[in-house]
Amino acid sequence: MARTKLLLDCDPGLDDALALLLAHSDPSLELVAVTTVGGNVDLASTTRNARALREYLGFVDVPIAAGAAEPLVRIAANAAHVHGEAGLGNVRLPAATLPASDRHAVDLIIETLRAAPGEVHLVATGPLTNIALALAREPRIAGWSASFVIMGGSFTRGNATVAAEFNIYADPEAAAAVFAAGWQVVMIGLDLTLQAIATPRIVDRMRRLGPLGADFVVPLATFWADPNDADWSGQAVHDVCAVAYIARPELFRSRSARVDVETQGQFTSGMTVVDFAASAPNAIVPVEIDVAGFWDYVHDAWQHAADGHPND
């Protein structure tokens, strides 16, 4: 049976690392390329992390290309206070020996989609700068991608600000261009991802993955706790949801919507304005996830990785 091809544009990042683990470990998926963008931490760090993850997790034949270090027009923001200064919390991986590609991420995105139109699913789990630049250079990628899924936005409240989720807030001009590109964007937003929480019960299940669980999955999934949330029940695995959607869309209940991105508001810059009643929708917005089914799927895929991991 043919595997589903996936190109992941990311900014590792705690949950990006877990998303990469899922993209590599699910036997039904084929990770064909990874591109990096400045976001959770700076571009040098996200690219270093992606390269280290490639060797630690074992997808050594997958090309990695670095992309945009800065937003299209704004000063770069980061989320190092959430992900740790190096981006992977307390996890320290061996330094990578394999280099990144000498191609720019935008070139790799365009070349990968051009080479197999309709076959590669594009997933973006960081700021959308690389995707906007790729669209500006080659608008046909909107038709070449089998689907386009992002982790970003929300239809209620944000996390970078009251109004805006971080990935959209970090480059709202890029996000606005991406949503206006004439394709259907699947927006995996905070309202959905905050249902995918690594609760103490889920963390105990992660520990049963052996050394991969103890040394990698659990530290990444438990590094951050919200000091302002008195009802904190665990860290969300935001980006994992975007990869899971490619493999198991039946786990999600979704609604069509028109999504526009606010770029000018003094208090709302980066807000995704979601109209579920729009007559001309441009997005699919998952609103509910089968939580038990999601964690069963993720655990089974990660167990597959743990069974073959060299440290196990």
Given for the second form:
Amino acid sequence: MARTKLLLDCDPGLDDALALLLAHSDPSLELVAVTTVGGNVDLASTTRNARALREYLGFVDVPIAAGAAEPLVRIAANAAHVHGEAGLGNVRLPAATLPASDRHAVDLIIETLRAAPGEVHLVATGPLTNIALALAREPRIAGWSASFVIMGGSFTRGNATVAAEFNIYADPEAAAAVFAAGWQVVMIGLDLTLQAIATPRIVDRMRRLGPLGADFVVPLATFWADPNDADWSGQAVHDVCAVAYIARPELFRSRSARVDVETQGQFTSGMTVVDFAASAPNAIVPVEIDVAGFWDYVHDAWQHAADGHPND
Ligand code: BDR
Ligand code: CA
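Form predicted on its own done, so how does the form predicted in complex with ligand BDR look?
Next comes the full complex, and the chain you just saw is listed first.
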């Protein structure tokens, strides 16, 4: 059976790293390209991490291209306080030996989608700068992508600020352009991802995956808190949900909505304003996830990777 192709634009990042693991390990998916953007940490670090992950996880034939270091018009924010100074928490991977592509991420996105119209799903798990630049250069990518899924936004409250989720907050002008591009954006926001956190029970399950679980998944999924702390309730794996949506959309209950991005507000910059009653929707907003089904799916995919992991 043909595998579902995806291009992942990301800023690894603890949960981006786990999303890459899922994209690589689910046998029903084919990761065709990875592009990086400055976000959780700076572009040099997200690209270094993506390259190191490629060799550690073993998707060595997949091109990686670096993209935008800065948001379209703003000073870069980062989330090193969440992901660690290097971006992968306490996980230290061997330095990569394979280089990044000579191409810019924007070119790789456009070329990949142009080469196979309707076949490649575009997934963005960082600030939307690369996607906005690609749309500005080649608006037809909106029609060429099989679907476009982001992790970003929310319909209740944010995490970077009370109003704004980090990926949208980091580059609201890019996000506004992306939502206005005439395609249907699947917005996997915080209201969804916070339903499917890696609880201590899930972490125990992942620890049993062997070295890949113990050395990689568990430290990434527990960086924010001590799992031996009786009060620790778990850690979000936001970006994993976006990749899961490509493979298993039936795990999600979704509503159509009109999403606009606030770029002006003194207190609300980067807020996604979600109107579920709008007559002209531009987005699909998953609102509920089958949590047990999600973790079964993710566990089985990661088990598949663990079984073939080169470092086992
Ligand atoms: C999003 O922001 C980043 O810190 C995470 O990697 C995720 O993409 C969650 O708000
Ligand atoms: Ca991310």
